[in-house]
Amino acid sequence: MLDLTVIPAIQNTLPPVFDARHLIDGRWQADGPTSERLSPSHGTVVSRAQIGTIQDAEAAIAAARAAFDDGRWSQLSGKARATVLLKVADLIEVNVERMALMETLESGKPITQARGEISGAADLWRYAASLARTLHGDSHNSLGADMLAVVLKEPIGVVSIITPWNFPFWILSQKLPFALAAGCTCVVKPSELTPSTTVILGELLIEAGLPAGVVNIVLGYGQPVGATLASHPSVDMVTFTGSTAVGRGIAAAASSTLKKVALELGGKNPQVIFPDADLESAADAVTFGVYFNVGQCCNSGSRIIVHEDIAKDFTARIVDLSKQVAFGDPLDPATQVGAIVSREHGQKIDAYVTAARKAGATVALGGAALQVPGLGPQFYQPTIVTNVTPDMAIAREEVFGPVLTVLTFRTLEEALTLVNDADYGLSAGVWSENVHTCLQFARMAQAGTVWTNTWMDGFPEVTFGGFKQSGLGREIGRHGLDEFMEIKSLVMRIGRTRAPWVRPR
């Protein structure tokens, strides 16, 4: 028997199958073929969604274009927009249980995690509302007695929002309320694997009084819906969260019209552990960082770089803690780690581990699928891989599963070389009680977020995004709002003080 903590299936009555529809110009539409989503943890149909066409996407874009151009949203005051966003936040909190259950059933994540993400997303909407009230540009009153210039921030226009399956509602809430706070109109395409909470949000937007056409939802696949949203000339900006490979495709599709592109992509995020660190806290954070959301997280702490003096003992701590993490039925509140999103993805995770083992790495824990009593086989064991070299795929590529790789270092310079020798630059962490070590690491690490003596703490005020192939642009915080703005300079002459260029003869 495995020496792991496994939560078997509990007796639970699942809700009726959720019917997910398009929302176009304020009207729900349910024409044409549908797709069914099987719960990765329970193996039963939990939602049925419309499969969008190019025509559906174009109709949604046209609705968003008309809604932006006539000013029904873009020309409202910041106060008026904020009032709607605050109503949405309140409605999200009222619907936490309903939305969390659907997200758990579609994604396989634990119900307690889903509740935290849904309720926490309400804070993103409230923060975006505060930005709508405080949005401002700049003035230049030092250009001379006869000149005054004002730099204005205006909404960019129609925004396509394409979201992933791993955090369906949270990531949507990192984008949509900020676009709305700016005055943009939007077309949203959620992942075909997890459409339901986006559709429920559409219901809440209508209830909150958002004008028709301001937010439109088109369900379906990347081809043709996502491709249309990325390439259509009536779209002014596309924002996408997902894999780096798909992000490249989005950027290529958008290039034909030179629209603005914001991409939040993959990561191979390191945590560097020094001997003087609080090793108990570091071990707990590393364990959380690699298994949170089954490792299906762009911010997953999927590789640790440990000082060689403590590497053996620290790895043993992680192995021991990993055995105590509760894997199993996502509907049980005691579960900490749920199911892999699909069998195909589980096979991809296992292929990385198998290749590493063949290349000479050691699987210190796990390395295989996990059978949870009473549920399907779509789970994967907590896995720790040691004796890893920096050139191995498992040390360089995004596995996107509950798999931790362990490398070692001797000096800060060597650790930084390992940290920065990557195509990605989303986040990084350092553990040391020496503030100078932490500051030097933070200054030199090539990552959009650097955590010191913590991991994955985030706040609506603190901007998020990556370096290198981890993406373009930023989300949340004031910089996240600015992504949805165009800058316009207004230069004004005071009085008739301009000397004539053409002089009479």
The other form holds:
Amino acid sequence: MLDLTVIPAIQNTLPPVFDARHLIDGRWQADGPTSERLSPSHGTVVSRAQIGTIQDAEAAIAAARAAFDDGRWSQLSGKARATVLLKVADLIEVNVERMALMETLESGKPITQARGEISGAADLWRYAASLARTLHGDSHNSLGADMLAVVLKEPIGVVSIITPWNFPFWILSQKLPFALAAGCTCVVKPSELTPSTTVILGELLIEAGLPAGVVNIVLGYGQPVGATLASHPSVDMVTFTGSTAVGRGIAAAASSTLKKVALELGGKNPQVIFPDADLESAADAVTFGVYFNVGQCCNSGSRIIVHEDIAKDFTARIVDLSKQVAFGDPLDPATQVGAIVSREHGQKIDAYVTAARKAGATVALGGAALQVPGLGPQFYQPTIVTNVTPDMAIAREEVFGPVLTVLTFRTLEEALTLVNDADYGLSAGVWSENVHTCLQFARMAQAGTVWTNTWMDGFPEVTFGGFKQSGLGREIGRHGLDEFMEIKSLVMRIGRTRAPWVRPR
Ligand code: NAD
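Condition change, the form predicted alone to the form predicted in complex with nicotinamide-adenine-dinucleotide (NAD):
Every chain and every other molecule in the complex is listed next, the one we just looked at coming first.
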């Protein structure tokens, strides 16, 4: 008997099936074949989406190209662009309930978290609006009496945006409003598993007065839609969030035209726990870090590295807390952890646990599918794996499920070796009351974000991105805007002061 906290199905009438259409050059298009999305928790159809073709992708790219080149958006003032972005933010807030419900039904995440994701995304749009008004280049006024130079920032052009299923609306909002603030035009391809909130956003963009063709949406699969968006010569930049394997393919596809590539990829994010830490807070944050979004999170705190002296007690504490986390029906506001996105993904998670067990690891909790009364089979138990060695796949690869691996260390140096012995470098954390330990860790950890005595806090102002195979480029914050800008240097001579280069004969 596992003694887990399980929230059974609540009686709920699901909304009518959502019809997701392409948005190309300001017109909705729905004349092709469709795919159906089943709710991972309920097993019933919740949305039907167009399956885009190469022609759809090319039409969207052509619309974005024309919209960029005629300046209908790129040549507006920052104030005018900010006004539209702020209106979109307001409309997102008005539509939180509708969008959150679709996000929950398509992704399986708890409704309370979907609401948080949508309303938090509105804040990203507001922050991007502030950047649209304040973006500026540099001036060089000390180059000598006869010279003045300015460094201008210009929108990069047409941007392809390809997004995953785990935080469909949040990740779109880490990219799109920043690209728009810069003055770019865009073609967006959401994941085939979670298209609907992107399409609802399309409705809101029109309502907010965004000119036709500035944002185009093409639904469908990586092949051929994503691949066309990544390789097409009329696209100036592709920004992608998803798996490292697909990201590598996108970089290769983009290389034929040397377009700019920004990649937000996977992670295997460590948290190091020292004996002098506030262990109660650390245990709570570790529990949150591994189960948030059922671990289907690039920032999942999926491996902890615990000091030998406290490893046994700390692990027992996490096991105990894990049993108190509410897994179950995502539509119940009491639920903290929902369904796994697909049956295949559930099998992949289970395969990692099975392989670790065979390799000699101990499954201290869980390690199997979870039956939630009244719902389908796509749930997985909170799982903690101990006696793990650093070479095991479960300690090195992204499991993307509610699975925590526990490693141990004796010294800071040893902990840092384990932290940095990884292909990924997205985020890392340290728990200690000693400021020197925290700062030394922060400097030495190879990760785009380091958290000390906290986990997964983020702000629109604070840039995010990965080291090593976790990505290329940065999102949000000021750097997030710069990603979508070209830099042009303008050098000017004042007066006729230049000595001739050609010496008269
Ligand atoms: P995925 O790579 O399978 O798919 C992501 C998107 O790429 C989807 O829209 C998909 O249709 C598209 N795609 C697939 N093949 C393509 C191709 N050949 N060309 C162009 N596009 C293609 O990823 P996923 O399973 O949707 O998401 C999970 C992954 O995303 C995890 O690895 C996770 O770590 C990563 N992720 C990273 C971050 C981050 O910020 N670093 C955030 C969230 C998720």
